[in-house]
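The chain that follows stands alone, in the form predicted alone, written as structure tokens.
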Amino acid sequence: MLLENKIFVLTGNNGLLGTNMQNYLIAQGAMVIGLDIYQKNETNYNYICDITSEKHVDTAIEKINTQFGPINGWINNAYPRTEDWGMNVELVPYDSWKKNVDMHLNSYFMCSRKALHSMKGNKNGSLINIASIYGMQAPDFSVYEGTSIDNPVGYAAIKGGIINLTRYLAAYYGRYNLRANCVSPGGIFDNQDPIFVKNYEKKVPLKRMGNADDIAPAIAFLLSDGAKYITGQNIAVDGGWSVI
């Protein structure tokens, strides 16, 4: 129980990956405060919070520090995006591009800086940003052939930016014994088109898409003291996709 009595904040806790992360970390003994704009019910442990709003984030951090004590770790997992997300690169309106960068990359910066500032006084803490294999390398468009699925161009730019932003934060905040790392999931199965699933799994050395429960253990490790000398890293949890 390496996470026992630790207080972690998880954005986007109401989604597929977030729900699994929250449950897994709680099972490891942690207290996990979820922040999500789509929270089903606000409770003492789950707040309705728009991570693109500086006021919302400030209020959440103040409430957490007052009710539970100092934050030990923060996971940026929320996935804000516009309704036209997923449009072909040749059709994406410029305003939509700007809005998605602002909603996602800029909110990760804002949340990261506020979280690290909150943990700075403890002289100990862990920040984790959820990135993606498509922040590491270009997409293979052949896996989408024969389907209506496309890969959003903004996703590559945003997730690539998050990875290098995290490296910067690790370099700067290391002097305060604060760590910053990324986890980059590969494709996660979520009842996608069977053609896509088949195409994708052909490319993966482990011959399957990821499951939601494949990601949480890496998060738990990076939050724990077992990773106390790991910072500025990007861990790909992708079944080997990124090595071939």
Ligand SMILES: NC(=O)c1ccc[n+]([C@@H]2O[C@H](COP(=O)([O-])OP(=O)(O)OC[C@H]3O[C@@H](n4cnc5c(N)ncnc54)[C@H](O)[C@@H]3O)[C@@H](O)[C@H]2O)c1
Contents of the next structure:
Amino acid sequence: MLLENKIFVLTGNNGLLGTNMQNYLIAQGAMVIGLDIYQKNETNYNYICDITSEKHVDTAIEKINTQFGPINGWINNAYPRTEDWGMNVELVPYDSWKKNVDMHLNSYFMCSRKALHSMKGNKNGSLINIASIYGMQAPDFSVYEGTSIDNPVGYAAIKGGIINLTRYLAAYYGRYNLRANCVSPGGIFDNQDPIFVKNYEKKVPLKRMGNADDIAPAIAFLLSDGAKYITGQNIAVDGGWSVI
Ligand SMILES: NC(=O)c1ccc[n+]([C@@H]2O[C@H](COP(=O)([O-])OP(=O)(O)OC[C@H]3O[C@@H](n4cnc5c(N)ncnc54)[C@H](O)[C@@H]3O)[C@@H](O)[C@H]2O)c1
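Now show me the form predicted in complex with the named molecule; what you just gave was the form predicted alone.
Next comes the full complex, this chain leading.
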């Protein structure tokens, strides 16, 4: 199997995309340790961990190294956000903006650097940051017309920041044979308002929203030795949304 005996850490393993990623990578032969603020099943490989807490992340890495050995890859996939996330740009309180940047962008930086540091000794490792098409381009607001859905303004700054942060990390950590890449999913179907789904599907070249199982194979590839000369890239898995 492609990823036999590899040890990967996946944040946000309990969510829509994380659940699928964990199952897919395990099916490829990997050991996948999940770090999530909420665990449906807390097992010896799924830990409760708040990625906004440096102490939690340090403890988790220490525990993983002791229990399983050196980490071969790390996927930052968790999606921390405040309860008022998603408000219209004209209404978002400044404190909420700051809190979301801190919880999401800053935590991805903290986890990325700790992950890369922990893999430095192996002289081999792969970091993947989950970004978004909305970190690559502005939203098309017409797809939300007639629905109560909005596109959070903070997402543009956070995911855009994560994409360029990942390029920086690739440039610096390449000397240790550590790779850093992003995967940017397009909109994933999750029983959204049918008006939105119809609008979205009409626009995207492959004429459907993404599904959770569209994303995991790209992650598996970037973690594998098949991607050993790929670093600093952002792979959009979006049905062609970002090319039009
Ligand atoms: N679903 C989409 O349409 C879509 C599209 C593009 C990008 N993404 C990105 O994909 C990733 C996963 O998204 P999703 O749709 O699966 O989200 P989700 O909300 O279904 O899952 C996110 C997971 O992160 C966990 N989490 C939240 N705060 C945390 C914290 N402080 N510490 C640890 N874990 C925490 C949650 O408990 C949850 O299990 C996110 O980075 C998101 O921005 C999603």
